[in-house]
Structures are given as C-alpha cells and as structure tokens.
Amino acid sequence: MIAIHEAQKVVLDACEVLAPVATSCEQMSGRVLAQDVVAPENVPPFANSAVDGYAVRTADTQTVPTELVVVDTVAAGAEPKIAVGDGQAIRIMTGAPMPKGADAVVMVEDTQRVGDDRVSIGKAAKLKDAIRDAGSDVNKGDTVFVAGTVLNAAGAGVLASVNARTVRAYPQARVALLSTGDELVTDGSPLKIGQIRESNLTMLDAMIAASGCEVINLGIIKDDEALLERVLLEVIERCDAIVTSGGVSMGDFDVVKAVLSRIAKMQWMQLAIKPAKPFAFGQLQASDGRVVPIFGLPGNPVSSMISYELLARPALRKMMGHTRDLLRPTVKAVLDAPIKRKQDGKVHYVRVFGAFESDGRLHVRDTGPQGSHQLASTALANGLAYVPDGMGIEADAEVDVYVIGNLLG
C-alpha cells in the first residue's frame, strides 16, 4: 500500500498547469491571474459626492443653522454647470461630480428645504466632508493585483472599475466525467434484481463544478470496451482531464481497467487509507500532443468522494493556476464521542460534523455509519477526522479534521 501523501505527490507532480488565456473580467471570479494588473486610470475618475445632500463652501456653514441659496441640482452622471459661490449651495446626488467652488457636502438629513430656492443647513461642514476624491480607491499606475492572485467577485468588480476588461488568467479545467456499469439506473424506473440507482456522477458533477472546473458529463457508458475506448479517445480532444468512477479495485477486470490499461499510461494504486483504498491515475495523449490526466475513482460512493477530495481536486486546482491551498485546510478539533477502530495499517478518514462551541473550540462527532457505501451519513459531514492506525481516539481528545464544509453551521 502507498501512503496518501506519496500518492498526492505522484499525482501533483504529473499534472501540468494549463496555459493562460485572455479572460474577461466577468469570468474572473474564482480564477487565478497569470499577470500583474496595473490600473490605467483613477478610481473614482473624479471627485464626487458620497451622499445625497448639498454641495457647499465650509466657510458658509460654520454658524448653524444658516440659510443658503440653492442655485442648481447635479445628478449622478451629469456634469455640473454652475460653481458654488458665496452663500450658495447645489443639490447633489450620491456619485455626482463635485461642482467647482464646493469643498464639502452636507447630508440631506442635516438640512431642511426652505421654499423653492433656499436650504437651511443644520450642521457645520468640515473640509472634504462626504467627498470621494479622484483616485481615493485606486490611483492610476497602481498595481492592483499581482500574478497568482485568486480573484473573488469583488476582485472581478475591481477589474471592471479600472477598465481592465480582459486579463491573462489560467482557464477553467474542462473535466470529462463518466462511469460504466450496466447495473446503473438513471431513468427513475423500478429497479430489477442487480440494479442500483446512479449517485456517483450526480455527486461528482457537483464536486467538480464546485472546484471551479467546467464539467463535460458523459453519463453512464455501457459495459462495452469498444464503445468506452471510442468515447475516451474522442473526449480527450476537448477536455483537460478525465474523471471515471468505478472499476479500479485489484480484483476488478471490467471495461474501465481493460481499456485504460491498453490506451493510457496508468498506475493502479492501493492507498493506505480507509475508505478509498483503490485509486488509479494515468495519462492519455491527445492528437495535439497535450497530456490529459485520468483520475480513476473507486465505485463505492464515499470512497469516490474522498479520493476526489484528496487526490483529484488538488491536482485540478494546480492545473488552474492555484499554488497555495491545493488541499483544503486541516484544523484541530475536540472529539465529543470516541472513535473506535482496529489496526489495519491504514489511516481512517471518519466523516464528522463539527461546530464551534462556547469554549471557542471546534467540537466534532461522527455523522453515523461509516461504510464506504453509506453516502447518506456523509451528506451531513463538514469534516473528515484523521484517525491514525491503532485502536482509535477517545472522547475529549484532540483530532485533526480535514475541512470539507462550513464549520459555522
């Protein structure tokens, strides 16, 4: 058997980063920049009002209340036509350019209109009150993001705000997903003896998409070697990676193992973990010379989920330009109930649910049955407790937890 960290190294070392592509700012949330982004202009581009109110001269508001003559109104998107003079004010809306002569804005809540052309100011203004200066967010020439930055939605918005409409970034990995098995049912019809309902593809489709990839879901492929080979050789021309489910155990000799052994360079591994002991990794060459990695996940649903989390997901993230946090975080937690196990030479990943308690510490307990086929209890888990080989861990002991969900409930 091979230790999980050794298998992770084999997979990560073999997976190459995808070539950067021109990417629109609308597509950048969750993506990794391949170049520095330098602001070509100021944000905001002009001084503007931060509130709805009145643009004034601070010298005219030092004794309050005081009345000023309203000489104009400036809306957002409009250009001021009149300067603010002595004893005057201009009605101004949030985001509107500051008129000449004004050096502060008084919020409308601190004013009272007196007739059609006068306003009573009830609060003395200070210099620059409620004014957003040009460049107060970003200055022209600033490096707003460096290469390697993973942008969130706000970051994508920053690109738009500085007119960086297109940038160089690492692309989404296009991941082909398939499973084989004449026993799998997807149409909702009554089950016959020997049939089971498909669950792995539904689960893996969501997991791959949540990893930031584009999923090419090929569905269930019949147990036909010629058909499977044809499907694989076709899809490598339009995908960056392949994920299969089932057919990787030592005792298996089904169509997946037969076909991949023939057309790809494969490593059939037995991992020193439970669940997810069997795992296959290989490479298949496309006609354009690209090497497409293949992740062969076991068929039991929990095993499939864990092997994706620990092996396929980090590799796909590397391919999409991520350099840090390829694996999810591991945190310390308090075990509220004991986890019993027997020595078998393997690390056990126990599905747990955790939450922070009043003592400020993360407390976890197992989610129920831990069989590799028991997906229902896995659906409640937000962590995988790392239980080393031995007889288990007692209650109140500290345990390492691999975070796979929201720890805040």
The other form holds:
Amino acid sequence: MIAIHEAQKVVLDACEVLAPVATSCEQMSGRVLAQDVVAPENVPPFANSAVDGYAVRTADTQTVPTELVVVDTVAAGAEPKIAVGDGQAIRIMTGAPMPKGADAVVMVEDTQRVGDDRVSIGKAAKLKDAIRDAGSDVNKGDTVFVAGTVLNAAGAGVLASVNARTVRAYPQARVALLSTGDELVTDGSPLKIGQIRESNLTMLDAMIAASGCEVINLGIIKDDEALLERVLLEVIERCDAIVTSGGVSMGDFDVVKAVLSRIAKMQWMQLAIKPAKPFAFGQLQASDGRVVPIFGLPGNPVSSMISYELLARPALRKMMGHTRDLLRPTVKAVLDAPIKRKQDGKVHYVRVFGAFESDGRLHVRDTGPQGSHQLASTALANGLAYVPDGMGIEADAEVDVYVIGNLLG
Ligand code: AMP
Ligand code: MG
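Next block: the form predicted together with adenosine monophosphate (AMP), after the form predicted alone:
Up next: the whole complex, starting with the chain shown before.
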C-alpha cells in the first residue's frame, strides 16, 4: 500500500500543464492567466460623477444654504457642452463626465430645486467631493493581473474594463468520462435481478465540470474489452485526460484493468486509505504524441468520489495552470461526536458535516454510514475528516478536515 501523499506526488509529477491558448474575457472566470495583463487605458477613462446631483464650484457653496443657477444637465454617456461658472451648477447623473469649471458634486439628496432653473445647495462641498478621477480604478500602464492569477467573475469583468477582450490563458482540460459495468442501468427501466442504477457517471460529470473542465461524457460502457479499447483509442485523440469508473480491482470482469494494461503505461496502486483503496493511474499516447493521463477510479461510488477528489482533481487543476491551490484546504475542526475505527494500516477519510459555531470554531460530526457504497450519507458531507491509523478520535478532540464543500452554508 502507498500513502496518499506519495500517490498524489506520482500523479501530479506525471501530469503536464496544458499549452496556453487565446481566450475571450467572457470565458475567463475560473481560468488561469498565462500572461501579465497591462492596462492600455485608464479606468475610469475620464473624471466622472459618483452620484446623481449637481456639479459645482466649491467656492460657491461655503455658506449654505445657497442658490445656484442650473445652466445644463449632463447624462451618463453625454459630453458636457458648457463649463460651470461663478454662481452656477450643472445637473449631473452618476457616471457622467465632469463639466469644466466644477471641482465637486453635491448629491441630489443635499439639494432642493427652486423653480425651473435654480437649485438650493444645503451642504458645503469639499474639493473633489463625489468625483471619481480618471484612472482611480486602474491606471494606464498598471499591471492589473500577473500570469498565474486565477480569475474570478470580477476578474473577467476587469479584463473587459481594460479592453483585454482576448488573453492568453490555460485551457479547460477536456476530460473524457466513462463508467463500466454490465449491471448499470441509466434509462429508468425496472431493475432486473442483479442490476443497479448508476450514480458515478452522474456524480463525476458534475465533479469534473465543477473542477473547471469540459466533460466528454461517454456514458456506460459494457464490460467488453474490445468495445472499451475502441472507445478509449478513439477518444484519446480529442481529450486531455480520461476518467474511468469501475473495473480496476481484482475481479474477473475488471475490463478497465485488462484493457489499460495492454494499451497504456499503468501504475496499479493500492492506497493506504479507506475508502478508495484501489486506484489506477496511467498514461496513453495520442497519435500526435500527446501524453494523456488516465485516472482509473474504483466503481464503489464513495470510493470513486474520494479518489477523484484526492487524486484526479488536483492533477486536472495542475493541467489547467493552477499552482498554489491544487489540493483543497485542510482545516482544524472540533469533533463533536467520537469516530471509532480499527487499526488497519490506512488513513480513514470520514465524511463529516461541519459548521462554524458561536465559539468561532468549526465543529464537525460524521454524516452517517461510512461504507464505500453509501453515497447518500456522503452527499451530506462538506468535509473529509482525516482519521489516522489507530482506534479513532475522541469527542471534543481536534481533527483535520479536508474541505470538499461549503462550510458557510
Ligand atoms: P467495480 O469497481 O467495477 O468492481 O465496481 C465496484 C462496485 O461499484 C460494484 O458494486 C458496482 O456495481 C458499483 N458500481 C460501479 N460503477 C458504478 C456506477 N457508475 N454507479 C453506481 N455503482 C457503480
Ligand atoms: Mg465492474
């Protein structure tokens, strides 16, 4: 058996970062930049009003209330045609360019209209009040993001704001997904003896997509070696990685094992963890020479889920240009109910649900049955408690939790 950390290292070392491609800013949320982004222009491009109100000369508002003559109105998107002179104001909307002559804006709430063309200013303005200067968000020539930055939705918006409509970024990995097993049913038909409804394909499709990848879902493949080999050799030409579920253990019909042993360079691992002991990692060469990694996950649904989380997801993220955040965070939590286990040479990943409580600490407890087929209790978990080999962990003790879901509800 090998330690999970060693297996993670083997897999990460073997997976290469994909070549950057030109990417539109609309696609950039969740993606990693492969270039620095330097702003070619100021944001905002011109000084403008932060509020709806009146552009004024501060000198005119020092004794309040005071009445000014309203000489014009400027809307967002319009060009101011005249300057504000002594004793004058210009009605101005949020985002509209500042007219010449004005050095502050008084918000409409601090004013009162007087007749058709005058306004009473109720509050003295200070220099630059409610003016957003040109470049006050981003200055022309500023490096807004360095290569390697993982952009969020706001980051994609920033690219648009500096007119970086297309940037070089690491691509989404195209991940081919298949599940094997003659017992698996997906079409809603009544189950015959021995059949079960599949869950892994559905689960892994969502997990791969949530990892930022594009999923090529090949569906359920029968336990038929020739068929599986054909499917793999075809998809290898149009994907960056392959995830399979099932058929990698020691059974007579473990076709994934049989086929991959023939066509790929494989490492059959026995991980010192529970669940998810069997795991296969391999590399298959496409006709253009690309080496495509293969993650052979076990068929038991919980094992499939955990080995995807611990081994496939970090590697796929590396391929997509992530560096610092390959693994999810591990945090300390208080264990509210004891976790009992027996010594077996393995680390147990116990599915837990955690929430922050009034003492400011994260409290966790297990979500129920922990068998490797019991996906229903796993689905309630937002963490995997790391329970080292031994007899378990007492209540109120501290436990390390690998965060797999939302801790904040
Ligand atoms: P295997 O790894 O193929 O030996 O499968 C191990 C166990 O996982 C068996 O009980 C299978 O029926 C079950 N299994 C395999 N694939 C799936 C799937 N896609 N959905 C649900 N259960 C599965
Ligand atoms: Mg099987």
